[in-house]
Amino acid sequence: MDDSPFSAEMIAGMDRLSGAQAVVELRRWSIDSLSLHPGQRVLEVGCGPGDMSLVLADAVGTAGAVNGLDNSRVMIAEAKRRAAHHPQVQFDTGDAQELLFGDSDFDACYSERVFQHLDAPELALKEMLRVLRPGGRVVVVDTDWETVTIDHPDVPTTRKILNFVTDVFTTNGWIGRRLPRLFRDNGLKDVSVTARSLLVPEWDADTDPSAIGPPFFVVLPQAQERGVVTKSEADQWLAELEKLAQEDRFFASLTMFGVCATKPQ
């Protein structure tokens, strides 16, 4: 992000995914999972723009306190400028493989499409569950990318694509599923999941360059360099779905994954 030429694209990208129905669902349902109480003190790993972190601040009030994390210097700017008017919300740039925060600091922990980033997400639920305090909650929300569908007529190259997003591009495409086994192998407890289906029925190639997931201009050109489509297949491809968008007949959607649970006392 932060050497990327495109990180306000990115960011804008990200906020149009945060007005998407499921992702303002899996947020309501997070928030009333985690339980929240003014004066509480809450900690989101990779908290991006930080729109989440504002939300959080709002259900623990100005009694409480958010600490947003982030590894992009770019995304704890924009998240700083957003909260101006927050005190309660403190934005730090880290590792969420290594969180510089004490042992059982926060009252509730949350991650939001972290995880599939990250080289050891098992690492980064220990680490959370560390700075969580006993009897405290914990949400981790997150995308599994093989339930993406995109419709074309060319059905093999769109499988070569999105098995490459899923294996190859996404460090850890399956997270969504995950998920649930992380948290009953660190021994939760009350482990509830839920999922919903981003629905994708529009797409305007000129504003958003990603229709879902990552973007196509950034995709492509890895998926040539290791030989999983030609650069004739990969343009032929984009403009055929190019095209299905601007004759309003494009479709595509993924399902992402929500998983709370209690730190044992």
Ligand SMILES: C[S@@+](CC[C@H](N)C(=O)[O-])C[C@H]1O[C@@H](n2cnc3c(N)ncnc32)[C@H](O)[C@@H]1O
Second form
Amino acid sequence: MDDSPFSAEMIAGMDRLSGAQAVVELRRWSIDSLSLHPGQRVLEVGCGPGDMSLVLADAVGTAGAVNGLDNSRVMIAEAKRRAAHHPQVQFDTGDAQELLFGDSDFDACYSERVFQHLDAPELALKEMLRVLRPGGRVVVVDTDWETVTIDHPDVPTTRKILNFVTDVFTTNGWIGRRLPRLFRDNGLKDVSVTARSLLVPEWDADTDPSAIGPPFFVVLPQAQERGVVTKSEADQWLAELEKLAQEDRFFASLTMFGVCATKPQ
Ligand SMILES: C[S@@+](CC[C@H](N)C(=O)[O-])C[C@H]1O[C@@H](n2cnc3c(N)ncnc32)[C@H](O)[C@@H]1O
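Next, give the form predicted together with the named molecule, keeping in mind that what was shown is the form predicted on its own.
Shown next: the complete complex, the earlier chain at its head.
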């Protein structure tokens, strides 16, 4: 991420998503499910630009504390800038799979749309559980990339591109559906699951190169390199999608899952 020339676009994309109804509702569900109280200490793993860390900070008040962690220096710099007036929030760079905190340091742990990027999501959950006190609550939210729908007349090419996004482009394309099993395999109690679909009924290709998920100018060249689609298939597919958008006939969606549980005493 820190080597990408598109980090500003990535932050802008995360900000757009933060305002989407599906994400707002998932975050509300997460805050309710974590049962936070004033004075508690909370960890957000993969905090990005830190907006949810500030929401978590509101829930634990000035007597509480929130630690946000991300492996991107760019994200942590932006998060620190946004949290300048929140002394109870601290941000650090670090790896989700090797947390720099002590055992049982936190009353609650939260992670949103991070496990999809990790080489070892099982390890990240084990680390979150290590730093969580017994009886503490944990929430992980993530996308299942095979739930993406794009209404496009060219069904075979759409399937090829979306399968590429799920199976190759994304490290853990099925993480959304895997989360409940991951939680149960770790002996967690009171496992509850929710889901929200992000609906995208319109798309401005000029201002938003993503439409849904990773930008097409990143995905399509990689799909071509891997021989998934030819250049002419990719160009024609994208041109048709842009035409649908211009004609106000665009529709896409994706589903994100949230899982909450308690660490046994
Ligand atoms: C899609 S963004 C989500 C950011 C934030 N959670 C949100 O919902 O807006 C994924 C974040 O995970 C971070 N990330 C990826 N791999 C990581 C790792 N191994 N350890 C910590 N953070 C990681 C990225 O830098 C990025 O900020």
